[in-house]
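One chain comes next, on its own, written as structure tokens: the form predicted on its own.
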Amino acid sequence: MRNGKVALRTEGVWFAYREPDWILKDVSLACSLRNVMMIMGPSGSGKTTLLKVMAGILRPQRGKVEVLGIEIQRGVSRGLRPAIGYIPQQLGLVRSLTALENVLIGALSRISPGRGLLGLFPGHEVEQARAAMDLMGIGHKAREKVFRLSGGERQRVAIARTLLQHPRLVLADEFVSDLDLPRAAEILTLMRQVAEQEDITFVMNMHEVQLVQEFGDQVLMVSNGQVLHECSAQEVNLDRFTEVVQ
């Protein structure tokens, strides 16, 4: 890790949607402050189901999970929430709404719903939307229906939404596993920066093994539920990762 305070923090974890079929079994990890872990491993070994757990989403039958230094296994605080974001693999963006308009649902923790509800977001509110989609390169798709958009533009509206949060943690199961290697790296590459600049931790699933060794920190190799290696990103090769999961 690169220093020694930690952002997220899991203490043998448990989790089955219907016990005793445990699909997260005794999971610890620790990953620390403005580093970008990489998760690996086969389809169906809980790589989402872990990302949930973390992102509070569900809640383990058994273990301890911390985001910044806060237990949230029994789930999160009003005040936390905003803290951690969350990009799922299929970006839950609202397709006929502009790529603003899906940027802003990222402030509404931050606004009376009613408020929301109609879209009548503060102007300061619209001024961050509009910079997080500046700082992504799709500033000029502000009005564009996100239907229309390509894959890589949506993706870059998802970390939009997600940056107006204002996290400290993002988590992101598989996102760009739909763009080529080429798009998937300039999407990545934006993630970095953005790591540095916002002092943001990212954690995320990642199969490809390319990926992981140009743009990660610290790699968990996990199967059937269970943590099997951790190791740094320029110590991962196919082999290796094969070898592990198999």
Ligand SMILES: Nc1ncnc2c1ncn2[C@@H]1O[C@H](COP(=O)(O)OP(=O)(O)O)[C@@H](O)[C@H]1O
Contents of the next structure:
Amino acid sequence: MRNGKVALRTEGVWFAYREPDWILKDVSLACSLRNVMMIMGPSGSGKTTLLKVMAGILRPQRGKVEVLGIEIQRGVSRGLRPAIGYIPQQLGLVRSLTALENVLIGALSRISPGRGLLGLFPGHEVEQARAAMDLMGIGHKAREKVFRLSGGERQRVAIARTLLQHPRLVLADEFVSDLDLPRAAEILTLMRQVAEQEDITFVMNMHEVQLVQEFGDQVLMVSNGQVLHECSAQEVNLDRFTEVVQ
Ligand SMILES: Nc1ncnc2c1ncn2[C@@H]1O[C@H](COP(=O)(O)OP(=O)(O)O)[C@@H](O)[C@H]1O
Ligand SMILES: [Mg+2]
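Show the other one: the form predicted in complex with the named molecule, since we just had the form predicted on its own.
Every chain and every other molecule in the complex is listed next, the one we just looked at coming first.
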């Protein structure tokens, strides 16, 4: 861990979509500020559910979730909401809008209701959106509709949109899993740079061991809704992963 301060903590979290089918069973974890935490585990083990609980999208029946020192298990306050960025596996982009318009959606929490959506963003927000797109290397695609973009470009748009929220914590669900390894590595390199420059903690579900080793700090292995193992990214090895998966 790079420093002692904790960005995200769960204690004894239990979650069921329908009790008593517990999907998360007594999950406790802590992720240090500015770390990249990778969550690994077989399909169906509860990774997406865990991310949603940590984003405040789902409320656990039992246990405690703390983001930046604030308890969120009973809901995320309006003030804290922009600090938590969530990138769903399907990215959640609006395909018929342009890349720039999608990125501006990240600024919505700062726009007063009633201003309407497009064309009404203040100039400084549009500038910020363009800067975030430049940072992600897709400034030249600002006017392109999302449905015309490649998978990697969409990923960059999704990150830029999240950055416009000014998040302190970003939770990303398998968000490079549709890309080939070199492209995934490109995106993760950018993500690490952004994490350092902007002081952001990243937590992501990831199954590529190589990418976990290269881009992660902390690793959490989950299976059947339980944390089986926690280690540093350097300590992850294929054998251990296979053991966990079986
Ligand atoms: N909305 C839902 N309603 C009921 N069960 C769900 C729902 N979403 C996921 N599940 C179940 O929860 C379990 C864990 O799913 P998920 O968190 O998506 O796992 P993972 O991301 O590790 O593949 C699975 O058995 C899945 O069928
Ligand atoms: Mg999932």
